[in-house]
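Presented below, as structure tokens, is a lone chain in the form predicted together with its partner chain.
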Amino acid sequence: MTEFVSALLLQSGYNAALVAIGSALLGLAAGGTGTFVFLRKRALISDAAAHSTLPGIGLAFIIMVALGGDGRNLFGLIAGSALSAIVGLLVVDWITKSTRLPEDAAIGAVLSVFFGFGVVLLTVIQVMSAGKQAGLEGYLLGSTAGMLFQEAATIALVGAISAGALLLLHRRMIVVAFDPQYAETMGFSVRATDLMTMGLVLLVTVIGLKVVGLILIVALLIIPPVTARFWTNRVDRLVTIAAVSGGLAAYIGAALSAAYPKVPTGAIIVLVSFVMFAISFLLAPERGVVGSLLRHLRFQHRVHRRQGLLELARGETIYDRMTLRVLQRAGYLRGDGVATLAGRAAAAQELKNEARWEIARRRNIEFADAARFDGLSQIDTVLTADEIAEIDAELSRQIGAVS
């Protein structure tokens, strides 16, 4: 635990303080690339894509090798996950076009093949180098143990390029998402603007690899923009919360991880993430699930007592378990069903109320929003003070012609 703590504050020295903020910056890039992926609905390829890029890594590690370089060449591996990547996504593109073939399915098959030949890859790697540890398993489900200064400066790097790529294209990346036939006709190429995006998860995936490993890296792409969806309604706000909030479950977890070292990073860091998922969609004001519980039995709740309350003003008996219960908890309503002075006080005033909505009503029934008059919301908060005097004078003008 203090292990965790200090690695929280960057107090357990140089290198996982180096890892603490190269996962965060991966984070940061992961999850505001992600929100356009998420928005696209393409986590799926993203998936695939990182899938493929193990191949990649074996390939690379095994030609390394035999040129008789360093195998765990950081720039060799980057470049061969990418690459074979590249080959994967291809693929999936031209199995959907010249088959007819769904792309789910196309994906589906280009994920598992490329994964399957990537660990035999893996196999004949780890009886090659018999015995020295190739090192290349972390690649799989991460982990931050060894990270050098120039991997941090990489994510840092890649993260910084991917903002700057983000805030360029971000107007035609909404619309893409989010009308694409609009966006054909206003001259963002829904094709090439996918295609930047796919770039985008590219980069991300390939210096992610390291820290959360292939396997989990699109969990760090999608959960921080699906978290961050319960809190904001506006999609600028999305990438901004999304960003965040990947970076600060990456940051979490590194720190996590330093205290853990036999856990895989990536895993840990997926786990926060999901933690920070769970108490969004728990707690999120807006979207979250005890929010729009609580805003459900509010309404109920003025529900029931104005439909109480006009019963009791028309001396009608009251059924509703509900609404009795209501009524009595206000203080409206005695034990026995008689209305207490409080309650015939409380239905006048609604029944009055009710006459003013009903005015409210028949005045505005041209505009759109006549829906606002719905006799539930507090008066004054929906019509000005004037507004309710001019309507009592109605009211009055209304009563005096009956009697």
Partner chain sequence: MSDVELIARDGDRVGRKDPECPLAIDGLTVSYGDKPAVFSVDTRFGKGRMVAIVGPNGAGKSTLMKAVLGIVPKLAGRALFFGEPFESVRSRVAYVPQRASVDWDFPVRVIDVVLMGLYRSLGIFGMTSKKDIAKAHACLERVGMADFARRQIGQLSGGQQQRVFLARALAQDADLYLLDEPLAGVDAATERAIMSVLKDLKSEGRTVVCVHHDLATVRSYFDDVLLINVRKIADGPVASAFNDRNLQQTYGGRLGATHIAELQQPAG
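Positions refer to the first chain, counted from 1. No experiment lies behind these values; they were computed from the predicted model shown. Each form is matched to the other, and the largest set of C-alpha atoms that superpose within 1.5 Å is called the rigid core. What changes on going to the form predicted on its own:
The rigid-core alignment places the CA of Ile391 2 Å or more apart between the two forms. When the rigid core is held fixed, the Cα atom of Phe38 travels less than 2 angstroms between the two forms.
With the core superposed, Ile63 shows a C-alpha displacement below 2 Å between the two forms.
Switch over from the form predicted together with its partner chain to the form predicted on its own, please.
Keep in mind that what follows is only the chain, not its partners or any molecules around it.
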């Protein structure tokens, strides 16, 4: 625990601090970029891009060794993985446009073939006599334990560039995500915007290989936006929360990886992100499970209270046990089922409000907000004081006419 706290406070050494900051920038970029992939419902395309990087890593390693260089040079591996991912995405696009196969089928075919080819190349690399291939498998699940200063600085720099590009392009991406036709009328090319989004996904993917690994990078792109969706309905806040969620998960995961070097970096970052998702799933006030349950219970309580008071006002016998408990807990009924003074007053007021609601519904039946006149809300929260006064005047005329 002490090591973890030290890593969180950037006190575990210069390289560990740089890795944590670089990972946080990667998480910010991944969360923000993943939001637009999530909104466009194209999460699988990021999976294809990630799995398509593996052949590029293997080929780049072999080429660099053949040229007499260090096979694990990060710049070379990033270039190779980027080119391979671009080829994979182009193949997916070609299959989708040239055949009748849907995009998900094309993605499944491409990612499996590319990943299988990459595994074959890694197997060949392991029996090579040169190239420092030890640790190359870290690109599958992520590994920061042996990260060099240049590698960490590269990840931090490219992560910052990706985050900056996202800030510049977010308005265009939002419009395209929600209304492609309207985006075209505004002069935004949908295809060009999709390509920009995929470019950012590709950028996040290739720089995230060292930290998260190609198998799990898609989780860092998708889980933060899903987490953020529980907290807001606004796109600008969704992007912000997703970026912060991704950055925080990557930062905490990198700190845990520094404290416990034997734990796979990518896996622990994804687990931290999942914990944040689980907390949001349970505790988010609007969309969380607990919040939804509490709203349901409050609604149920209002229904039983209203129905019970109306039955009291009309002199009817209350048979429902839940209604009896609600009225008794509110002090409207005694234990023997006899109404209290407060209960009779509340019942009379509820009966009056029910008559008010009937008039309000009749007056507003043609309006779209007529569904708000459900009789469960406080009438003064739906109608203005002048409207209530007019309804009371009409109610008084009706009572006078009857009498």
